[in-house]
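One chain follows as structure tokens, the form predicted alone.
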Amino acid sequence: MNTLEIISQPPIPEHLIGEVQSKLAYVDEVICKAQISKDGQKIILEVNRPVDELLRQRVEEKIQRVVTTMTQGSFRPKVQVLEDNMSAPTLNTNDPMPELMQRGELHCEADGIFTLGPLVTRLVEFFEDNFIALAATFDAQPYRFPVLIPARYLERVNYFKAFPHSLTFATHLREDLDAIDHFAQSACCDEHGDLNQLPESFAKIQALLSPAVCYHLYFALADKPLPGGKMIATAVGPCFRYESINLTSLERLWNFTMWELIFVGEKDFVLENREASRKYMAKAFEDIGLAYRVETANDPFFVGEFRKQAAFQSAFQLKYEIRANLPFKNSTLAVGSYNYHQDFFGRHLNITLPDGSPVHTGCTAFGLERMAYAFLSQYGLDIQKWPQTVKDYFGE
């Protein structure tokens, strides 16, 4: 592995180091690892080829473009903490990943793609049962949504502009006998696991793998009045967000499972129910013994949209993240969120209230694999040391 060191111009503000570092994964295909110094002045890259002057200039130009775009005119947002249970006792200080892999509880098929064994699966089911109980208190109507999502829908809600880096595309071979025969006879993977087919073999992209659960409900409601003027729905399903070299453990998965409680209606209806769901989960997390806090946050918008959209979300407190303690790295992990989209989906998808005005939407969402990972990070793999509520679920 080769190292490339770049001096950031301008230095990256402390509050943006994490955001900028996550975007460096998408700067150039030669980058295998990226780290920003604590003072924000130095960017250290590990790259997969020898560094010559041409490579240095190319990568440095892209990185400086990212830094300038994301930091110019930025300001440190005021973080509002709604809940703080970080002082809850935790028994484990080790990363659970090595033991999970050694015990066969996880099998990594590829970066960001994991098979879950019995222990982790049952832990995921435990958290899902807690969320199902939450949905029941709202009499939420259950839905099942497809894995695929039409490209035209994502375009309609500006997803291509806001989150292009995380998209996962679905396609198929062209309806052409010669193309299909050629693929059948010659398809193989190289030493990196990459398929050796040219883009010309594949049909035009009409669908993508879904990046979120709630989008499907909004698309189903598009271009018509909302029956009764309000609704609460719940659904769980696989989601796909590509995170490149950031795909290192259950913290960051390309293919993960999201559970959501979705609110559609007038502004007050959405905000009151979002708050009610937060209060319910505060009690549930206390029973589970989770060390966490809830604080204002922003979505991982891409470089061009980040500064404007993140500032907007922060100013109007549209997103609160549930950040669970990861003792082994003295850090936190977002395991869920409480979201308010204002009338964004109502306007873009023409979903209307009885008076003709656009609906407001919001959701309470949890990543099931992240929930299990955070819990194991805090309590380890010995069930006898887990909080009683969880032990009872496992029959211990």
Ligand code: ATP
The other form holds:
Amino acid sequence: MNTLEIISQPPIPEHLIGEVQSKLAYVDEVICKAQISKDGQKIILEVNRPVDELLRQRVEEKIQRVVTTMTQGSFRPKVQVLEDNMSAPTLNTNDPMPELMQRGELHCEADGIFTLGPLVTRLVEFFEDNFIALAATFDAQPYRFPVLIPARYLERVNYFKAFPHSLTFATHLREDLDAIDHFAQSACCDEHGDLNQLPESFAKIQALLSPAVCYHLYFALADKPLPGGKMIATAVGPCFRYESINLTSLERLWNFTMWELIFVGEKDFVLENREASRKYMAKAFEDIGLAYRVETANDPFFVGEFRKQAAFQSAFQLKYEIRANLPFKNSTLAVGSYNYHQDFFGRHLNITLPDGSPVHTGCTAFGLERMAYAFLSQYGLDIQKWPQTVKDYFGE
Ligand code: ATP
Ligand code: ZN
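Give me the form predicted together with this ligand now, not the form predicted alone.
Full assembly next; the chain just shown is listed first.
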């Protein structure tokens, strides 16, 4: 591996190191690993070919652009902690990944793509049961959504501008006998698992793999008045976010499962229900023995959109993240979020209240694989050592 060190001018402020580091993955295809020093001064890159002056200049220029755009004029957001249960007495201090892999409880098909075995699957089902109970207290209407999402839908809600880096596109072969014949005869994967086919074989892109669950509900409600002026729905489904070299273990997947409780209606209706769902889950997490805190946060907007949007979300408390403790690395992982989108979807999709104004929306969302991973990080794989509520579910 070849190393490239870049001095950041000015240094990256501490509160932005994580955000900038996650974007370095998308700077240049030669980058295999990116690390920012604790003081924010040095960016250390591992690259997949020898570094010459031309490469250094190219990468340095792009990195500088990322750093400047994301940090110039930014200020440290005031993080508000709404719940703090970090001191819950957990038992495990090892990363559960090696043992899970070794036991066949996880099988890695490719970066960010994992098969879950029986223990992890049942743990996911346990969390899902808790969320289903949450939805029942809201009398939420059940929905099932497709895995694909039309490009024109995402365009309508500015997704391409906000999160272009994590999109996953779906395509198919062109309806052309020669193209299909050629594919059938010559398609094969190289040693990296890359298909050897040229872009000309594929049709234009009309659909993507869905990056979130609640969007599908908003699209189903688009361009009409919302019957009754309010609704609460629930759905679970696969979501796709391409996170490049940041894809690691069960923490950051390309293909993960999100469970959501979705609120649509007037501002107060959405905010009150978001709050009620948080209170309900605080009790549930206490029963489960999860060490976590809930704090204000922002979405991982792309470089150009980041500063303004992230500051806006923090300032108006649009996103609260549930961050579970990962004792083995002395850090936390977002396992879920309580979101308020204001009237963003109402305006962009023309969903109206009885008085003609746009609806407000919000969602309570949990990543199921991350829930299981955080729990196993805190309690290990031995069911006997798990909190009683979870043991009961497993019949222990
Ligand atoms: P909004 O609707 O406001 O865009 P959302 O419903 O998309 O928000 P997020 O907060 O973006 O919700 O994601 C919800 C949860 O999904 C996260 O807290 C996390 O648990 C899980 N999640 C997100 N990205 C990944 C990933 N790459 N791998 C595994 N889990 C993820
Ligand atoms: Zn959502």
